[in-house]
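Okay, so here's just one chain, in structure tokens, the form predicted on its own.
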Amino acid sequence: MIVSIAIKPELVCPAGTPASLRMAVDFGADAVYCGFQDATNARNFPGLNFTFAELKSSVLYARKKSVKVLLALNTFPPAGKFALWKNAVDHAVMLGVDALIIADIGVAHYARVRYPDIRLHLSVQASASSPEAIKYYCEEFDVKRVVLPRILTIPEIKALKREIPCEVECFIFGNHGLMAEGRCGLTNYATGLSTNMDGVCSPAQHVAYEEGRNRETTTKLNGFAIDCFSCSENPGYPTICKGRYYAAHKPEGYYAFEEPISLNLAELLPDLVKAGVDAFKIEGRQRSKAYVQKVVSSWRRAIDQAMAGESIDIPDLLSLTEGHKQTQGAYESKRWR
């Protein structure tokens, strides 16, 4: 696989720690994407995300190495509570981070009208993948990035980027995910609480884990059993999409909206810059500082071979990977959707 291309697509990385920012500052990311430790983002999980203290030291800590910091708000606000995504814009400005990532328009209007300078990308969260709709926020809210949903192939992300007025960003590496971001109600009807507006999925007070008489551990969330596995399977985020259930069609039980896999798109790399597309992202805030250190430097390493022509080489990540699987989704065919 080889490509020469003048324009270098940035690398964004994963922090969903200090310390995982840290790592991925120093094994060669261009920008790192975090959140504050409230539901104004969307991987608002315990034990994970910024005060506003820690990530007043990580600006200036991936400032001195010339990384940029995107800090995600990318959560819709529930009526009544919008005060609480005003006061992290605020804070963010403040800090000085380089970017919003945002979803929600009234967030986006509130930032642009009050700090008409800080940078604005739409986050996968907004769910925009056509031209009207990238250019509807790139008019409004003078968005400069979009970050697009998994359900495009190459081919339509090319055209797409020839038809509007900012810059592309797709995820190469991570969670796959439904495809379906911000409109996800699964969680929210077995737990309460919302993926999109508390920035929770399968909250970790509703997740519980019991062991039964062969070994075998079932998984549940608040109560509702979401999957069983032995202990020679790898299973995948406690979460109702990647769950397995009973059926009187599959009586063995079956994965009724998706297997537990990841997406991996090293193989297309050269044909995504080929495409124009101006940053990838890797996926993963919530998980550990060995991930972010393999995964960032063997990416790294990567977007700089295909930059200079030469063949890549890239580790096998598959012992990283959910369910220790791994896809190419929807950017080779149409066949996810």
The other form holds:
Amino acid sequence: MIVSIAIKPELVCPAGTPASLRMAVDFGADAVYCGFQDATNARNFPGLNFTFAELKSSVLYARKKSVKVLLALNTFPPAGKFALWKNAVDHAVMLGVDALIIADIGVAHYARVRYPDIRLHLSVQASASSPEAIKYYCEEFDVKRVVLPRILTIPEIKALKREIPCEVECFIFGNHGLMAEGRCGLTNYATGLSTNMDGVCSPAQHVAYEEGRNRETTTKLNGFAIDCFSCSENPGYPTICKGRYYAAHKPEGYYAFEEPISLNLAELLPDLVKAGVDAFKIEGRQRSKAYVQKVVSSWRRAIDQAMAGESIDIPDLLSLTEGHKQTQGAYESKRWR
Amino acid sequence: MKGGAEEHGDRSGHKLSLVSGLYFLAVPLPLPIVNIMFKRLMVAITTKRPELFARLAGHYHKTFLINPTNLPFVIELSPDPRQPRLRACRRRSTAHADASITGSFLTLMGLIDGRLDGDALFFSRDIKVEGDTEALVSLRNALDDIEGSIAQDIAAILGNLGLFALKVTRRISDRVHSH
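Could you present the same protein in the form predicted together with the partner chain, rather than the form predicted on its own shown above?
After this comes the whole thing, all chains and molecules, with the earlier chain placed first.
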């Protein structure tokens, strides 16, 4: 595939720890996104994320190499707990991050009023996919970029881009979750903790893996069996939306919401560039620095090749993907799920 | 869970014999002497890497069982900065552990060396985890945030022989996991 376009999209890479951030910076990220060690971001996992001091040194490291740092503040503050999000905004601005990735209108309002110069990106958690919704955030909070939900085809993205006054960022690789970002209540139902307010999808303290007599693995979340993998099957994340369930019409069990699978848009990269996408996002703040190194370097090369009009040669990333399966999801066609 | 040695043997025959050789070399190892070395390593790492314990938060007092399927012993880890403990013991005499991780020696080495991704190894069933998932996730993230790696630290403490062994291990691991 050959493509030749002048404007180079930004490669936005994940970092769950300072070591991963350095890896992303060193291997070709244009921007790295990360979060604090609390409920203000949607990857609030044990041992993951940044202290204020770590973010400070990480921003300095990235800046020396002209790489931007974006801070994910992409959860929704419950009533009475807004101070945590305000504190996070205050620290992020003080520490010099290049943009805040927000989802909640209260957080957006606070950041815009208190810090008129801070750049705001609209998180995928806001689930804004129509021109009307996106324009609202642009007009009210001066949002400069929207991260699109993974529900649009490439022609739809192209059409949308013409109608909105901000940049567009699309996921190109990684976890392919339930297409109701910011609205999913499955974890909350099963554990009492909220993906969108506590920042934890399938909190680790509620996850259990049990091996059976035939070496099959049962995954449980707070006692609810989510799936059972035979020893020849590749398991996925212990999330309810990737579980297999029995139903009257499906007595053999089936993936009711989504299956363990990862997004990989390598083959669609030239079309996405042509559609005017301003930034490509890689999912995976919960992953290791080894993942970051391999994925970031691969996509760096692929984007550079696309921009140079060369054919794209991306290494096989299947071994890193959930369930060892890949999809182009709705980007390729609305037939997905 | 696939057995590590068999699995890697399927991928490449000569690696099976190498890993089998490692097993037979390790069988006669006197564990009390191994444990003296482990104790020294643990003290040195605790001194060198205080940041490791911050990410463990409330889990440093827990016991982790590291189970290399193709070695004749398992390793108990208690990452308490005040009383760190790393102890090899025979499988039949394993004490209670809060969480365990099982995989081939090369796979587990690749993990603590920061060269392999834990989630990918779980997806491919190269590792198996049991017990306290939160403690394991914390430990994984703590080890992953190390500049360099714990494996590199250990090799450096062991001197030239350790560094050579790490180099060889990395070379084999890269070949095995690139398949």
